[in-house]
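Here you get one chain, nothing else, as structure tokens; it is the form predicted on its own.
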Amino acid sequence: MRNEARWGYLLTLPFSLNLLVFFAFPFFFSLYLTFTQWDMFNAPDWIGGRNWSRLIQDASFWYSLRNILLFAAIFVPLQTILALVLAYFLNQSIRGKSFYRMLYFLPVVTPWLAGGTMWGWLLNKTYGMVNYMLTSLSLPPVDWLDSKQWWLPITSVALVNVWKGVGSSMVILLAAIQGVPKDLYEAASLEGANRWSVFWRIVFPLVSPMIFLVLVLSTISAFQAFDVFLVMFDSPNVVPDSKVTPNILIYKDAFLTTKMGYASAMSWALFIVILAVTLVQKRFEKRWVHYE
């Protein structure tokens, strides 16, 4: 039994290393660089609650949580739901099935450089593509991602974002249709049942579970975002507050000015951020997801 133990020790020693390494030490290192200065060449100078009061004070912050989670609130429930139009829509038996799908899920391995530049041009005042068509309408152009009103630059990032991300979470429900039974279909088809009835009443309650799993995935990668604002907008150091994420001045005080000890505080500021709101996720799971 000892041999057993050491060798299950022995083979799991690499996996072991690697959350210990990789995952273990960085976590409880920047939790300890909250109370540090550190600009990453000296040792770390410890300070305290300073790095958190100042992060209490900084407006700036305060309009980064305010942009990710009208972001988040955009972004999560309408791409869930159009992924699980689609994933429904795409079990069905259609000519030129497999065309689709592969044309929904082309934006996924599509790189943010050429997807973000490409609505860039779309969605420009003057020479877009989004604004010829409501000129054309006899609508007045629309400044989608420079206007003064705060929420509609980042309303437009995050359509953009659901144009991006819609094609993994359309994979992931479209597998859990899949897996619902055929009996049921039959059954429903039996008792005159219309394709809303079977989606209400049979396709939702089974594929329920990876629905909420969408939604907590979706929500941790909305509060994550960082690359769809840096490529729509401009470099961190000239973001506007009206545009800035908690994760741009993450990155800006972290690898621009060096500032450690206060990027590692608003990046637990984050982590807790993203923990309450997946706990109340959580706290209504069981009102609307069906595991059996």
The other form holds:
Amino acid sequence: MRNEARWGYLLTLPFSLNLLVFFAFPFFFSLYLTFTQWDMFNAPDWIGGRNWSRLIQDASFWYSLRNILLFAAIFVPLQTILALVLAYFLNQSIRGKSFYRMLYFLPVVTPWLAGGTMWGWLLNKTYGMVNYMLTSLSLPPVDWLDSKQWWLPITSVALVNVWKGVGSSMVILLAAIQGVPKDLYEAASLEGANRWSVFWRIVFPLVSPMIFLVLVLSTISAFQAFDVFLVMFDSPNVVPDSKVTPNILIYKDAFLTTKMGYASAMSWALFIVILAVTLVQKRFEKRWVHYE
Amino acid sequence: MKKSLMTAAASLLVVSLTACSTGKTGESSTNPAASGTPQASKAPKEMKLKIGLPGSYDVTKKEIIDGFIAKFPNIKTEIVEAPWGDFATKITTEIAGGTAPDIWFQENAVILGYGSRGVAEDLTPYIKKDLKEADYISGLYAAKASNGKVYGIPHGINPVALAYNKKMFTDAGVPLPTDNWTYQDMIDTAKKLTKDTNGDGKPDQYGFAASVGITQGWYPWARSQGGQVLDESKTKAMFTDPKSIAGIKAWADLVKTGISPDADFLKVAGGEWKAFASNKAAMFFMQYSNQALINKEFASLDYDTVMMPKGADGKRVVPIVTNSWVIFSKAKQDAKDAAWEFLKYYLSEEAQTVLAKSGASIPVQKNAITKLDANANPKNKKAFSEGIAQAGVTTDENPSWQEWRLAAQPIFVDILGQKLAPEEGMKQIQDKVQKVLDQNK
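Show the other one: the form predicted together with the partner chain, since we just had the form predicted on its own.
Starting with the chain above, the whole complex follows.
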């Protein structure tokens, strides 16, 4: 028995070491760093709670949280609903099914730099295609990415992010929908159920665990939005408060001004926010997610 | 989690650093004079040197590095290249891990920060030992900190001058700029050069292309009315000084009154220098290095330069930027010696002449300055070299430059974009910058 245990430990050693060295250690080390000032060259200086009290007074950080909350509030539901609808339709026997599947998945494999640059041009206030179409319909042009109203650029970016991400959520949901047993559909059609009730009574409950997964994953990714903002608002180092996200602030402090302690404090604050939001989602899970 | 993972990885690196650095500190503080550089009489010592090049050979000159390698066969040279954008991140983690190159170059202002953290080797003793001060212009000391230590050697100086498009001036029948111009002269002339040629109610030819950046944009304008950005000690922000506000107001008014194109126009045009070179703007504040691009892509453009205009108080301010070479303080003494050998070669007349001819920046070696190519546009190279001599200043560089500039820049973008009144914007900048300066005391 003892021998077996020894083998067990030995065989899991690579994984355990990986976990300890690359996850557990940095996790606790960065917690320690939140109480220090560290320039990544000299030894960290213990400064107690000063990073945390600075964080509470840091207007830029609160703006970044506000931005990211709005971003998540638009992006997460929109992407999930759209992905579900697309997956449902692409599971039907329609012409050119695989072509459509590819079409919706294409943005996922497009690099952010290319996709973001394209959308930057489309949404340009003076020369963009979107405003050109608006003005030709005699509508006023909109300053999508640079409006004085902070919510407008955030909304634009959230929509672009949906364009980019809907494909991957769709693939997950499509796989789930394809797992719904055929005989359930047959039984439903014998009972005379219409498409709508087939969707709500059969498909939705059966794929709800996957929908929950997609929701949680996209929420987490929304709170960590980084590249989408950098690419859409073109100057990485000079994003104004009205368009900043926590990860951009963390990046700036960690790598451009080498304030690792404060960057760690911001990372932990962000971690706490994500944890809280995920716990709330988890709490509501029982109300609508159906496990067989 | 990607960012936090990177942070984690960086943290890991540092642990290995602290673990192995304890034993080494004694060694790296060896007096450089004692170890000496190879003498001609002695057989040259075998040395290793790792050179970091951000932006690769586009910004340095391959010839200089090749020349060095040929001249010093005893130094085994390894070149590490990385694009400009990634270099800051890469070098930060490498510094933390103690694996940075022995010598590399980066923005001068960042280097002062390296100096205060102890990353950059103090070059004062090396300079004292090996260089004749009279051979160099004062720009050699661009990386001198307030404590008197010199943390870098300029890769070359990049000053700003006023560039003008000759054809647009003659077409409009307006006299060409001179070295005696004031900002007001420039604005008045720019008004005459702004035109709506196709009659759609919007100008399509502008008198001046305003830049939103620090060196060619808000910095010289903030000082144009006698204002300041930071005080002499570089510890107090001066953005709410009425004169600084007046300067920034004049800058923002360029766009407001339509003398200068707005950000959207410039984005489509491809930047100020392209708007200028494609006859869409008659003047702009040109950095010396812009000429390489303009001469390459717009070979037939007829343009020249004069010195930066004089401010309202009669004083001229010529912002200079430079990238500087730093020697890593944790490098082995051997490598430091080799790195200094490289810098000595870099500062020699031979290498500086290559730099002068490249047109990438103004060399700091006096003899090499006379070899600036006067046949290539802009022909009046004196607008730059004289400008440095008369009024060259850095953009108030101090160890926290990177941080306070990052805090101020987005607000300046909003001011020039007419989203924020200059008075209100400058108040916000003052608060933010002062906070940064206080935190870094």
